[in-house]
Structure formats: structure tokens, C-alpha cells
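Below sits a lone chain in C-alpha cells, taken as the form predicted on its own.
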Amino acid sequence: MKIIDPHVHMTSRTTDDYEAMASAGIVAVVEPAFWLGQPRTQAGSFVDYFNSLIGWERFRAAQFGIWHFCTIGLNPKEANNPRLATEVIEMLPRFLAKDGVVAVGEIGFDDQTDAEQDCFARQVELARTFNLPVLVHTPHRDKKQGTIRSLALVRLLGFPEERVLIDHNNEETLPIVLDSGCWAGHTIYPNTKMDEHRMAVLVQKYGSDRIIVNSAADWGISDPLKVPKTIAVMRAQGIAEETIARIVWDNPAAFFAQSGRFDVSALEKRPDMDRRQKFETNSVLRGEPAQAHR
């Protein structure tokens, strides 16, 4: 079964992870811009980070047979530094116009402050300007209220709900999102958020309409193979192959295709792998280039 992991922070992962993901059936990934684990102190660090998402990381993924897309935005955790947030939001248009950028995100709430709401709203307007969908992060604390507040802001701004993916859902928030026109993402983690068995129960209860799963797989305890592992659990629970395929392929493809930059037909073939290629003098090889890998 072909798989899209629609939210995975590959900057945090190794080449071994890419190889394992490709072997498990993952054909494409979407990497959202996110917090790096400690506060950035200047806008220039965002420039380099965003450039790496649309440049080196896209190149690196292709060398392991995986199509790489990204979303660009100011993470809500970084929205509470007004000076820095303003500088970053002002630079976003130069990146939102780039190939491979398939949404604005991840944006949303963390501590649910007024500053976060302001950055959320400004970035939704950028999504409208660039005709891009929006990826919304729901907070770790008071997730239900953060989800309700996110949906209320989307409606207040008049942004099309079918172009919004509300991520990191759980049993409490999923029915709220499904009652809207938004898509519902679920992050499958080893110890927190959702796990494979809970996800299977939700699919049995709610079906597959607008439901998406991802691994996130950041610099903390996480697993970039959580989507394939969730497939295995859903199969063991007797969930139909058609339902599983809709969740791990059709739904993420349909959502990000709204960007006009996610060509589903191109994903029928994996990118060419030639590790002799270089990106700004750098390759995934070390030392002298070896024979091309096809």
C-alpha cells in the first residue's frame, strides 16, 4: 500500500529513517515548519531553516525515493515574541510562493494568548492571498478549548473550512472537528497524543471521511514508521483496505492537492535516485561518490 506521511519533521531524522520509510511504503512526506526545541533569537535563523525545507531536505528525501513537500509558517510557540514574530511573518511571502510549499503552517495555538491569535489570523490571510490551505496545530494543554477557539477564528475570518487541516486530534476533539468542514489529523506517538490502537477505534467509530494520520517524528521520542504501524493495527482490527487507503493516501493527497502544487499523478513513480548528484556541493554520500543508486 502506498503511503503519504502528511506531517513529519524530517529535519530531525537520519538517512536510515528515510530508507526505512521508503521500504515501508511511504512515497511522499509533508514537512511542516515547526519549533526547533529552543527559542530562535533572530529572524535570520528562520530564513536558513525555511531555505533548508525547500532545498536540502527536498533533495535529501529524493535520494531515498521519497517525494518531499513542506508547509511554511510561524509556529504558535514562537508567536509570543512580538518583535521576532512580526519580522518572520513579513518574510513569509517570499517562501510561500516557492515550489513544493503546499500549505501555510503549522500555525495555531500553544498557550492560547492574544499574540498567538494575532499571528494565527495574519497567517490565515497569507494563505488566502497565496491560495494555499492551512495546517493548524492544536495545543498540548487544554486541547479541546484550543480546538474550539481555532475553529471559531477560521469562521470569523471567513476562510474555507475545507481548506483547513486541524491536527493532533484525540477522542475529545475529533467529533468537534468532524462537525465542521475541516479535515482532522491525528499524530501517532509512542507515549503521548494518539497510539495505533486508539486510532483504530476512532476509525471504527467515525469512518474515514476527512480523517488523516501522521507520525510527526520530531526530535523527541517519536517514530517515523507510525503510519505503517497504524495500518498494521487497523488491518488486524478488520478495517477494510479501502478505508485504510483513504486515510493514508486519498485524504492527504486530496487535502494538499488544493495547493495546486501537490501533483498526485506524479507520485505514481518514485523520484529518480542518483546519489552522485549534489546540492550546493553536498551529497548524501560521504567521501568519493559511489556508483549511482537506482
The other form holds:
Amino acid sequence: MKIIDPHVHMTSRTTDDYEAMASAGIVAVVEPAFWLGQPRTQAGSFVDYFNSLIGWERFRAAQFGIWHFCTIGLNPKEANNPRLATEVIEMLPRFLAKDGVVAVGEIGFDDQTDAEQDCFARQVELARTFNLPVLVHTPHRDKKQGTIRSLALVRLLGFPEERVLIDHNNEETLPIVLDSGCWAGHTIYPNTKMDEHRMAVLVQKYGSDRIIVNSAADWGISDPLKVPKTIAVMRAQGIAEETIARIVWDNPAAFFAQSGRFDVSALEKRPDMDRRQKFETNSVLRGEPAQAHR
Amino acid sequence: MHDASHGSQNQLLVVYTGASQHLGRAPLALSDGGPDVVDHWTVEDGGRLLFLLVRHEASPSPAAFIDAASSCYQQGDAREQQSWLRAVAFLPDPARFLPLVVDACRTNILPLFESVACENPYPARHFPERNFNQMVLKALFTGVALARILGLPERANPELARMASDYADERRAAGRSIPVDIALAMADRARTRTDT
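Structure of the form predicted in complex with its partner chain, given the form predicted on its own:
Entire complex below, previous chain first.
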């Protein structure tokens, strides 16, 4: 089965992960800009990070046969540093204009502060300007309230709900999101958020409309094969193949296609895997001869 | 000590860092038991607080002190930040460091989070309600015993009780266990119930 992992932080992952993902059927990934695990103290750190998402990581993924797209935005955690937040948001337009950027995100709430709400709203306006959909992270703590607040803000701003993906849902938040026009993402994690079996139960209960799953694998305990593993569990639970295909391919493709920069027909063919290629004089070979690889 | 009080900012940073080598990490053990927060400190923690206090005495202006003290936190490694956070309640006019302490709660490094949330009077004294509640919820999330949060009973509030109760619902819906000490975060609700 062809798979899109619509939320995975490949910057934190190894080439082994890319190989395993490609052989498990993952054809394309979307990498949202997020927090790197420790505070960034200056706007320049974001410039380098965004550039690596747009350039180096896309190149690296292609070397393993995977199409790489990204979303660009200021994450809610770092929205709480007002000086930095303003500087970062001011430079977003030049990144949002680039090919391969298929949404604004991850934005949303973490501690649910006023500063977070302000950055959230400003970036929704940027999405409107650049005609991009929006990826909204929901908080770990006080998640239900954070989800309700996020939906209320989207509505208040009059942003089209079908262009919003609310992520990291659980049993409590999914029905709330489905009641809106937004899409509902689910992060399948080894210990927290959602697991494969609970996800299968949710699909049996709510079907596949606007439902998406992802691994959100990053620098913490996480697993970049969680989408294929969830497929296996859904199959074992007797969920129909076409329902599964909608969740892991059609839905994420339809959501990100709203950017006008995510052409599903172009994904039919794997990217060119010639590893002699270089990105700004660097290759993934680390000095090995190219013929050592397939 | 002169480097700490009158040296350049870089000299202060070197002294502040060097506390681990020159003073070590033995328990401070100032008091003979009891609830004193410093019982949980190491000698380097105490030394670092002393460096900041002498710096304050010698600082030409409040702004110079804020700058020097903040850079000890911002340039510090995880251990130095831990010392700083444990001691911040004892700096002159500690409320001015609130943004740094609130931000420290956003860390994913558990010992750093604990140095704010646990055995530290600062949050109960200085955190606004929303930040205090977020800290308590994060303690529940990360398995930090709520009994270690100083002043929790006094700061209990209906919103915190609501957040803790939602968290219990979320855990139940996910088929997961509920932390045994969650009732400490719902103290306000319990109090209201007995009142009515």
C-alpha cells in the first residue's frame, strides 16, 4: 500500500529510518517545522533550520526514494519568547513563498498563553495571504480545552475550516474536531498520544472522513514506521482496504493538495535515487564510493 | 569571589561554571532535617547563589545585575541552570526573573523541570495562576510527585481542578492509569464540596 506520513520530523532521524520507511511503502513525507528540543536564542537559528527543511532534508529524503514536503511556521512553544517570535514571524513570508512548502505550521497552543494565541492568529493570516492550508498542533496538557480554543480561533478569524488540519487528536478531541469542518490528525506514538489499537477503534467508530494518521517521529521516543504499523493493526481488525487507503493516502494528499504545491500524480514515480548527486557540495555518501550502494 | 562580584561578565560566567569543580556536588546539609528547601541543594548550588548575591551588592545598577544574573542562566549548562533555578527565589526582588523561570518550565529535561517545580518556593510565590496550573499538570504528565510542589494546597484553584479532572477523563478514555496523587491538584474542588 502506498503511504504518506503527513507529519514526521526527519531532521532528527537517520538514513536507516529513511530506508525502512521507503521499504514499508512510505512514498512521501511532510515535515512540519517545530521545536528542536531546546530553546533557540536567536532568529538566525530559524533561518538555518527553515533552509535545511526546504533544501537539505528534501534532498536527503529523495536519496532514499521518498518525496519530502514541509510546513513552515513558528511553533507555539517558542511563541512565548516575544522578541524572537516577532523576528521569526516577520521573516516567514520569504519561506512560505517557496515550492515544497505545503502549509503554515505547526502553529497552535502549548501552554495556552496570550503570546501563543497572538502568534497563532498572525500565522493564520499569513496562510490566507499565501493561500496555504494550516497545520495546528494541539497541546499535550489540557488538550481538550486547547482544541476547543484552537477551533474557536480559526472560526473567529473566518479562516476556511476545510483548510485546517488539527493534529494529535485523541478519543476526547476527535468528535469535537469532526463536528467542525477541519481535518483530524492522529499521532501514533509508542507511549503517549495515540496507539495503533486505539486508532483502529476510532476508525471503526468514526469512519475515514477527514481522518489522518502520522508518526510525528522526532528526537524523542517515537517510531517513523507507526503509519505502516497502524495499517497492519487496522487490517487485522477487519477494516476495509479502501478505508485504510483513504486514511493513509487520499486524505493527506487531498488536504495538502489545497496548497497547489502537492501534486499527487507526480508521486506515482519515486524520486531519482542517484547518490552521486550533491546538495551544495555535500552528499549522503560520507566519502564512500557511490557504487557501494544499489 | 572578587571575579564574581567585580569581574567582567565573562569572569562571572567562568566562576559560576567553575563551582562544580571547586566546590563539588556534596549535599549542602545546612539544616538538621525539616522542610528547608536547601536540604535538597548541593554545595555548588549554594556557592552559585553566593556568587549572584555578591554580584548584586557590587552591581552599579539593577539593569546590570539582571543582565549578569540572566546570562548565568542563559549561558549555563543543565547543571548550572538547575543551580540557578533552585536559588532564584532567594535573589533580591525575584519577581523580575519570572519570564526566565516560566520559560524553564517548558523544558523537556526532567531534572531542570524538577528544579523549578519541586522543593522550590518560587512558583507558589510568583507564578500567575495559568503558569502555576500548567506546571502542576506537567508534573502529573511527567510522573513528578505533586507532594513535592511547595505551596500547592494554598494555590489550588477551580481551573486547576477542572484541568486535572479533564486529564483524568482523557487517561480513562485512552485506557490508561490515573496518577494516584491527582487528588492533590483537585483539592480546590474537594474544598468546595465540603463547603456546600
